[in-house]
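One chain comes next, on its own, written as structure tokens: the form predicted on its own.
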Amino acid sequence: MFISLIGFMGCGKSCVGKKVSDALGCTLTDLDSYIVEKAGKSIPEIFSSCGEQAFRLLEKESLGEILSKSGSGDTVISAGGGTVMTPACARMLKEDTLCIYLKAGIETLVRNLENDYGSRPMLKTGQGTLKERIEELMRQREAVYESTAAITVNIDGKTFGEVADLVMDAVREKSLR
């Protein structure tokens, strides 16, 4: 079974994914790390040298590769913040994984990203403050996150460990059905 974690940058997909994969005794595949290894370049380098469109194509190909390894056992996939904005990726996550949206409020995202957004190309483009950029991107993405996910977990006011516990509870409940 594939479990995917989606949500905005800074919502804890990688941290929560590590805790969930450890608890399940399965593999964690961080989509951004997979892309970096495949391309031999960092995400900012890919954006800078090739542009967002090329990055999104590489992201789609990489997600397809990960999902084609169905015989490799259970896997938790930590998707990139914008992965769902490519319709083919959203469809793969929705249809081929138990997709969980880690939903965070704007203030939580600002707090989580304020010291770590320089290497995030989507936050460096556009106008305004970090908060304004997050609000702009969330207006574009939130409905897609919600329509792609089978389960939504609100992370506001919770530690990544508490969020991982909530994700595990949701996975257990879903697998019992």
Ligand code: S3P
The other form holds:
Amino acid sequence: MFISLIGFMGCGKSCVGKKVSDALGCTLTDLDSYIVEKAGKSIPEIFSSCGEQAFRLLEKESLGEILSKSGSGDTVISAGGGTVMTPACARMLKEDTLCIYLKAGIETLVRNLENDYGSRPMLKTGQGTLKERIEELMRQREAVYESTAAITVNIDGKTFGEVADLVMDAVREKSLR
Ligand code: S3P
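Now that we've seen the form predicted on its own, could you pull up the form predicted together with shikimate-3-phosphate (S3P)?
Every chain and every other molecule in the complex is listed next, the one we just looked at coming first.
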């Protein structure tokens, strides 16, 4: 089974993904890392040399490749924050994985991102404060996160360890059905 984690930048997808894959003793595939390896360029380099559209195309191809390699055990996929905005990606995540949305409020995201957004091109474009940019992107994305995921886990006020435990509970419950 593929388990995917979606949600806004800074919600802890990679960190929670690592904890969940360790607990399940299964593979973790980080979509951003997969893209960087495939392209031989960092994410900021891909955005600056080829643009967002080219990045989204690479992201879609990469997700398709990851999902076509169905091994014997489970695989946890930590998606990128904008992956769901490509309809084909949202469809793959919804239909081919147990998709879990790590839902964070704006304050949590600002706190998690304020010292860590230098390598995130989507937060550097445009005018205004970091908070305004997060709000703007969240307005475009929130409904898509909600409609793509089978399960939503609220992360506000929780440690990544606590979030990973909630994700594990959800995975166990789904696998028992
Ligand atoms: C993006 C999120 C990033 C990365 C790229 C675009 C986005 O992933 O895929 O910078 O559009 O939200 P993280 O959510 O892991 O930071």
